[in-house]
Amino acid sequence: MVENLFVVRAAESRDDAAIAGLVVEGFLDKFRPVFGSRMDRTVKIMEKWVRLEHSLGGVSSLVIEGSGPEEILASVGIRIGSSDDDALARGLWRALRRHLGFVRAGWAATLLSYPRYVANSSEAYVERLVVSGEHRNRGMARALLDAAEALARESGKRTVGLHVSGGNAAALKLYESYSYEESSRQHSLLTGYFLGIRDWLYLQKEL
């Protein structure tokens, strides 16, 4: 499918590492407090998480390529299938413990558990929408969001939801322009202190 002059395609397994790298780049300010001196292991952990989401979490990823198929400029994940949340949690814990050790893994798992989300069979869930820094403000985020919503409709979903941090003005402006409205919010002193995120807003839209 073609949106805003960019070709959006379904991600393949060979894209997992590139997607993980984009996520770490896009949310670097959030990952640094979580992983500390072991930031060099973050991409490997996220790559494992992306694979787990694809195999167990009911998540499909969409990407925009650069000049070659191995260069991924932007990506988004959308949960449209059923999820084995227990298996996902176990898989993430094993990856964290392997790369970080028991104590740091427990700390990382606690912070990464926010924002909390309960899946709804009639709703799609958009996550990790990220565009490479040098390619932002060119319409890629909109192209991915358009494609994600189209996939949700094709899957028979009635609504689509997503989380955004309360201080992320650019993301809020984008989602509001797509008619997303705040449905609820979570307050967290823990992420407020360590990540600078006190409020997590849940935005929702009817398809």
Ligand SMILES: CC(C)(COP(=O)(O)OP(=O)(O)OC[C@H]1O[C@@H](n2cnc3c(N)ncnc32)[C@H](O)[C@@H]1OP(=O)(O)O)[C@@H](O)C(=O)NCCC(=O)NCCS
Given for the second form:
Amino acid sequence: MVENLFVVRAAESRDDAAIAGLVVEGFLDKFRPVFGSRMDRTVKIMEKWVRLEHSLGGVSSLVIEGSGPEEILASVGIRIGSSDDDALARGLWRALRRHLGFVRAGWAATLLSYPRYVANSSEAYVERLVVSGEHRNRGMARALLDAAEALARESGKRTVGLHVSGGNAAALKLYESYSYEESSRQHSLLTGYFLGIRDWLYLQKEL
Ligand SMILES: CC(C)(COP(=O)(O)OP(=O)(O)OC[C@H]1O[C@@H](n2cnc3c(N)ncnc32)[C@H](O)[C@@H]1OP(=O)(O)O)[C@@H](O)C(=O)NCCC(=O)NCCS
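Since we've got the form predicted on its own here, give me the form predicted in complex with the ligand too.
Shown next: the complete complex, the earlier chain at its head.
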């Protein structure tokens, strides 16, 4: 099995910056219109976001290391704990405002609020699955998804849910092969116009 080639481990706080860098690289098309001329701040904002998710959002991250412990090739977040959504939103807003200024922060917060997710205590929510560009198509996403689902099972969850944009063919094919099924979708003219993402599909799988 290809999955056995990679060691998946739980992320530690020292991984936050590397995870943030990977997420920005993997979702560059989405972040560019959000952050505009302030793209240089994106990794810092994302690092803060990842840290807040870990401390307040009930999210754990899993990573695959490269040749050195500082090098992270792929990562995924999985929400299994309870989340203090208000504190999370306040923390993110403060980070956006500090790095972007009030007006741009408002714009970023609006676009980043998609897709909207309402947490469910019997569900694990998978987010920001990303593999570094040069390491794709080697089974790393599969290895992370396997580990995330195992964690969800161990935590007693009954379903796994995730969002994917309607045009993300690679991710859709991956989730389809894992028997995820569309349970709803959000249309957004705003993200359709500015991010090129009109449909956000919510997929679920029974464990
Ligand atoms: C989507 C992504 C995570 C896949 O990572 P990966 O490590 O290359 O995926 P794997 O090698 O584990 O491939 C698993 C399956 O995904 C699908 N897949 C991956 N890349 C694909 C591509 N370019 N085209 C079509 N299907 C693809 C295939 O079903 C593949 O299985 P197969 O090799 O048996 O055909 C990666 O392309 C990525 O990081 N993209 C940017 C971020 C992103 O869109 N994340 C998804 C958020 S919902």
